[in-house]
Amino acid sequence: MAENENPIRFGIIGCAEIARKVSRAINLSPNATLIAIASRSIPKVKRFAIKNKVSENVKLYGSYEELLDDPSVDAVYMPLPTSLHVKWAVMATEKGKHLLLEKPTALDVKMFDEMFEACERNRVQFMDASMWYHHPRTVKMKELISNSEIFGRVKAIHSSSSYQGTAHFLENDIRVKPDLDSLGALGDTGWYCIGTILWTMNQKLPTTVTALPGTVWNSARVILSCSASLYWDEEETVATFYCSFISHETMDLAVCGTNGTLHVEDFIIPYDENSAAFSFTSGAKFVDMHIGWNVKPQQVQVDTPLPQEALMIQEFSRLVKGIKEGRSQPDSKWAQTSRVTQLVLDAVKNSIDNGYKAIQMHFQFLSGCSIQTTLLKTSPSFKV
């Protein structure tokens, strides 16, 4: 059966400006197809709407739980504040819906055991909607530094994501409002950072959390900015990050190796989407006096057919069918990276909560792929 037959019909809860760049991919990829789209009132979800150029056939619902009882929508997505999402998540979930679900994905881990016991409960797929895992050139970067020859062993990594929020972003925008995103930076621009760390590690969790001192936050004690580090014992690597709502617009990665280097400035959002480009150098030397260097970086450059949002939905619509078709049970890849995000992310609010001290992170692999057992607790030191 071709890939566009029978799409996965999608429905869109909350009508965030992240909605219009999802809305878009759905209609890109070529296995997905919007079908409803809910707010909390008509007259904004018809705002939505027009803005969009959303077509007629889509239904427009003025409640969430009206998009959810439509046995016609597969799946969902949701861009709706942090603080919502446990409950709207669930729901979903027991309502038979699959989830795609904007970050992060929680406030603490806690929640997002919540959410995903849902899942499994009622059979439905996750993935958080961290856009830039399902780029070509995320596959093309671990593949080079998986390659032992070329690059070696990851010694160190360093990511940032951040940008300049106006004054209104910085007063009225929910990612700054303790009752709607209270992880505030943290949890939007940290997550990448966490999650790219991550990625390069494998997944594997750090042995020590450490926040740096230097945290800002506003008025109401939410997150501006804040940079940590993090450490594994085994591999002898650290990594640290910085993010923040009121520096220059950076989404930054560099793994140094040690036989090689990887520099990417665009991680998250590429400058351009339909194409995207690192700087890769292996085994360079200085030159004699030190005037200059063997090699210089290699520029590698890799296409994509789609855009990297609509390569997500793609994928998450692939994995729905497989269940829908009963070909296939749900993938919990996804979940798993989404769960050790946010437990390094609830590390490193925990860090700066206690003063910046170190926390060590011990974990338990138990049967099957989830992580059972996690436990925290702060360190009086932190040994590199």
Contents of the next structure:
Protein chains: 2
Amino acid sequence: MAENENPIRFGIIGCAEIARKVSRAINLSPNATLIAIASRSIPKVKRFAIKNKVSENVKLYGSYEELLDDPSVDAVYMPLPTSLHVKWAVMATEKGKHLLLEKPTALDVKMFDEMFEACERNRVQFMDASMWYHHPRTVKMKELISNSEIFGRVKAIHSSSSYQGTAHFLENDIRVKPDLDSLGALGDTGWYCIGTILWTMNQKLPTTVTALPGTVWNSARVILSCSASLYWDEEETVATFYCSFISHETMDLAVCGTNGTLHVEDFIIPYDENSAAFSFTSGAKFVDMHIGWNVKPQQVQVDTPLPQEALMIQEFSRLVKGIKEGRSQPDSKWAQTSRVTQLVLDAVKNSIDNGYKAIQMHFQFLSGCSIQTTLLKTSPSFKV
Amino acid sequence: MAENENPIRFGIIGCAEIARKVSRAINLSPNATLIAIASRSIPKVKRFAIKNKVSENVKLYGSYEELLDDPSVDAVYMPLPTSLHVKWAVMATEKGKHLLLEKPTALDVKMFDEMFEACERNRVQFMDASMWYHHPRTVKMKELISNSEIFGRVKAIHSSSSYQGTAHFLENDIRVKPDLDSLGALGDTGWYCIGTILWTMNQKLPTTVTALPGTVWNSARVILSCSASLYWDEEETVATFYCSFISHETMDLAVCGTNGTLHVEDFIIPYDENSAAFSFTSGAKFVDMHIGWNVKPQQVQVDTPLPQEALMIQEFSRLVKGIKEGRSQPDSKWAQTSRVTQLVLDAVKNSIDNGYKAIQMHFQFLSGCSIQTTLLKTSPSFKV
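Switch from the form predicted alone, shown above, to the form predicted together with a further copy of the same chain and output its structure.
And the full complex, kicking off with our chain again.
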């Protein structure tokens, strides 16, 4: 297969836990290969390599700069704390590296734009590492909820993403540290909730975003748990979500249309790697005398040839390869997906910081840009 | 069985569609019997009797008063439009009839209290006709979420109750008429959402109730769809719900605790009459490298000896029988359940009417009442 010739050569910057999973995914992906890993010191990167049985062919760097200076690296995967993203992401793009960035992409959309503008300037591909978009189940769910006959128009969405952090996590993890990942649960698990809601709405930004009373913070004022509602006035569609570090594991998406409903409870990480399911109902009515339903939910099972994270690497590498071989330009689709997610995340944060006031999302389109860029550069002007 | 001797004799006041279901339930219940039906005219009640093959032994009345004057009627089931509840419910209690009232119980808690005070004064039993409380599945779900080891503390709740009204319904049903059921979808399907959320919280009132942007009204300003959030500050628990007449059928309850989660998608009317299920997960964690879950949800199946509406009639009749035979006093448990539901419903309405402001629920306890009455008579003082 031509796809498999000259695989995209990845470097990983940062030895976070998630790097183990992505390093496996790079190896599983037919058009990608892991060639370098960098940490802040040689002993650290060596420990990681030994622990994860990293192949001896992979170069180990004791600094991020060295990896970025390696001309054989095409693309970097960057699982760094969010507060470090701009520095290293911009530097990576300036060294011509394509950028697969862990979520949350940034602490706010201004930071995001700085990175994305660097990608555009340096003509490199951008993607955030939200894996679930790449599972074939996601494609199948989209197909069903987009079918106006069997699903109708989307009217209500609820999403939940949570896990119960251990005492060690809640004390030490970068995700509860104000200087590293100050968005806490909103940035980590909330990113998925917002992403899946926007995915349901075809990335259309809501009219109004309102955080809901009940945010829980740690002593350093990092969010451990919060909720919000989104509203699209043209569609008369409402969405709510709950995200948390202090609840049992959830990954729920419930979508209610005018003619159908969809439920999935493992949308971020499927229960099993090889196959994932969701439940779907269309045209349900009560039977006579309201003592039952005429149709029951059907389970739709979708197998996947590769784990979703390998599919993500494969898609990213496909885009990078097109650019590298001069066949195509960077595709801004994934950056747009990240950007709307970041914009809504900012609005939720803004609402929380303003006593749960409703945030009206107004967008001014900048003139003199290509359509693609215009879409991306709608500048967020919040009205509290 | 002693229970089956001298069954409680029911009269039905009003020939609404739901009366068909409850009339069947009365016949199925071992300690109840249907002896009279009243409508506003003899032809109307005859049409109902013929259509539903009502036994010839059942007396047919052409006015509600006549049925209430029948001394052989112990209890009435009242599926009248909400705006008529006070008049007929109070009259029924004054005639000594025990009261099974369709939901929403009232247009506001003031109306509710008028009826409940009449019940207390006349020493009759009160219950609203929310059937799902009586299903053994509900008992089983409560058992699981109350288990602090396997479920932990409840942190987040989401409920949805909706159906797609036909064009005829949206034009003609009493539930979309401002003079009959002015609360619309909030009163009808929202009653279930609020009820199930409060059931999860052991009937504890929330600290704050906030309606969410996105209410849809018909031209007569009756709510067709709305959402709200509830928050309990002591527990740091949040709840959201969506109710609608203009969406596909949903009856969702999702509860997330610190150690477990529960999902049910037919909580109001089970898919099947004889058996109902819910899904439950406890102690779920990611497997190594976050490529799956260590445990998957288990389906818990609960059979029921009788349809839930017959179990409701049976429970109501059991309470009535105790009173009738001088063994017990009216039990205010069910009135309390209705009252807290009504209070939250009022708060949601209040929030919608005040531009989605957060409603702080403050309660002043009246002095000089018995504990039971005190619990009921906490007077609602909303702070917008």
